[in-house]
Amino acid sequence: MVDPSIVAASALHGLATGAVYALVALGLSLVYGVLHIVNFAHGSLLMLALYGVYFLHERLGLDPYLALPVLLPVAGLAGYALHRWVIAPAGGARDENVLLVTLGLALVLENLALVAFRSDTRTIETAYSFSMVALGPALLPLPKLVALLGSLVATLVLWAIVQKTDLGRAIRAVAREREAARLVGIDTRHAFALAFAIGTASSAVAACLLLPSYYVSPQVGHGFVLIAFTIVVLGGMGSFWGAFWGGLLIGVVESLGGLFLGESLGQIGIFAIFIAVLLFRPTGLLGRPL
């Protein structure tokens, strides 16, 4: 029988990982909720953000968490520019064309990263990388705890932007009825690009929270984007809180699955839940608009 303290520690690890998963999935869910496309480039943009954090630390000695004020506006501007001047013009008016453009963009970014950085796995080491925090009977690495709390704060900030600001109201209006939004004076192209920018910026936040306890390579986005897609469908396509709670659930299931079944089989529970939700609740756990 597994010691309860080990189970508690595993669940805490899962919550910390799941909070970051949720943050990545929220950007994907926001883009789907507004643009009604699945952004295949999301994982590649996260990968580039991770490289940004890595090189800011290695070349300038900047702590990964302090890289956030630098990386956040850069990622937001890059996301805005990508959608306004690459994805939207190339995709035209058809959603399926936009989806193919994001897939092509993902392939281009990944291969450029392979040329520039090779396939080496890179990590960073900080003074707190191996620090532990006691939470009751469990010990949690300090970077994991920071990732958990940081993801919660970032999620609340993102929710406040979407729900409480004029920018968020414009984005939600475009998501629900783009023609009506255009008729009342909302620049729909600008709103689409801003939604994409916010989704990209959320990946930059996730990168800053991840790298002290994770790694970066050109292929690192694959695993995250697959899990993020699962979370978005699990929570409900376009549902903000569905993506958040779905991320936490997936993180805990993955961690406990790895504990009881071994690392190689740890993700079986994720896809079992995913299939069950598709069978019995196809709209997702909280399937409703942003």
Given for the second form:
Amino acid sequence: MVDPSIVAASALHGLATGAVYALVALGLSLVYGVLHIVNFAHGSLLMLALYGVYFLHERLGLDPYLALPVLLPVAGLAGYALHRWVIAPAGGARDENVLLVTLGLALVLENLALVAFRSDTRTIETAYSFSMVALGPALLPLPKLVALLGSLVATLVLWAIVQKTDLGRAIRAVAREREAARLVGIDTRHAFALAFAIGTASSAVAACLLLPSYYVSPQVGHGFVLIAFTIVVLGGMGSFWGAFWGGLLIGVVESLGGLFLGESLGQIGIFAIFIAVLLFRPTGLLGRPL
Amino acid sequence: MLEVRELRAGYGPVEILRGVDLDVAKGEVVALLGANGAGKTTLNRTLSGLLRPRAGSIRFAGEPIGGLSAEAVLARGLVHVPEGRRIFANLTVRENLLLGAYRRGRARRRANLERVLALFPRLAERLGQPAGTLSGGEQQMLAIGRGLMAEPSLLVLDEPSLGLAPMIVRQVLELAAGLARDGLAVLLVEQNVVQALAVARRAYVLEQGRIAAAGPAAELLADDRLRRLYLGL
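Okay, that's the form predicted on its own, but what's the structure of the form predicted in complex with the partner chain?
Every component of the complex follows; first up is the chain already shown.
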């Protein structure tokens, strides 16, 4: 019998990881929902952002959380430029091409990272890396708590941008009716690139929140992007809150799975749930029927 | 207001418009008639900047606009309400309308919204609803309302009666006539020949990318040969 306080701590851990998963998945979901492309490079961009946080800390001594104001605009601009001047022109008008372009981009970025940073797994150490916070009966590392709260805030900001701003309205309009969007004066190429920029920027936020309790290596994006894809499908393609709740659920299931089945089998629960959803509710938890 | 001369346009190797001349003046409804595939939609897309003309000129309010971007054409006051309405179904009615004035400042948007809602009280009752849940007639009203939000001086209505019940069709066409009375220029593209000619002052018949006939609406309706050949009456 496992002590309930350990179960509670494990669930909290999972919630914190899940909130970051949700943030990564939301970036992916936004890009999918607007551009109708599956962005395989999403994980690689997260990986680059993690290296950004790492080197800002190692070389300049910048705290990972304080790296956010530096990294956020850089990631946004990079995402914008990447879509506007690489992905869009190379992909042309065909969705399959775009898919291949993002896959190719993922391979190139990852291998460049291997050359530049080697395959070492790197972590950073901060004064608070091992600080614990007591939440009721459970202890949670401070970086995990920050990741949880930070991801929740970032999710709300993302939601507000998409739902409440002109930019968000324009992006949703472009997602639905490209030509009509042009007819109301929306520059569609700009809107597409901005959507991609927002997706990339949310990965940068995730990177800042992750690194104090995580690691970076050239392949670190794989696990995230696989889980993020799972979350997007699980929550319902293009559904904002679907991706959010899906992320939390996956995080908790993974954590509890690890507790009861051991680390190596921890992810089995994710895929069990995933298969069950696909069998019984193929549009995802919060997705609308097609 | 709008002067089109010798306009040619098309897609890839296919030339659809093969020398079109057309005028629309302030305060009049001009009907553009023609069978499917005659080039009506291509003409509209070229006027609104979605498609670049290959030759010829488009002058709007005295300035050449051929080859400008859709955004620039819109900014000059030529607004195209596309065929099939093309409302943003996942956005609310209010969001659809606000996007119509996307390039306008906040104060102008609010004023335009009030003006448009006064014209379409039905939309005022449904502001918070997703646009996709509106009836066909309401969606057409929304599409026109979204167009009016941009403060047009020329409104191009592409097949506004498509798929609507006859009574609603009459309402939509009367609305077009009312807008013209208020000083707008309206280019009305229609398959619904008789009803379009009833509200239009003048009309053009487009056939295979050329203007096959033009004149006052009443004369076109009275011409037996035209009725038979082009209007399917």
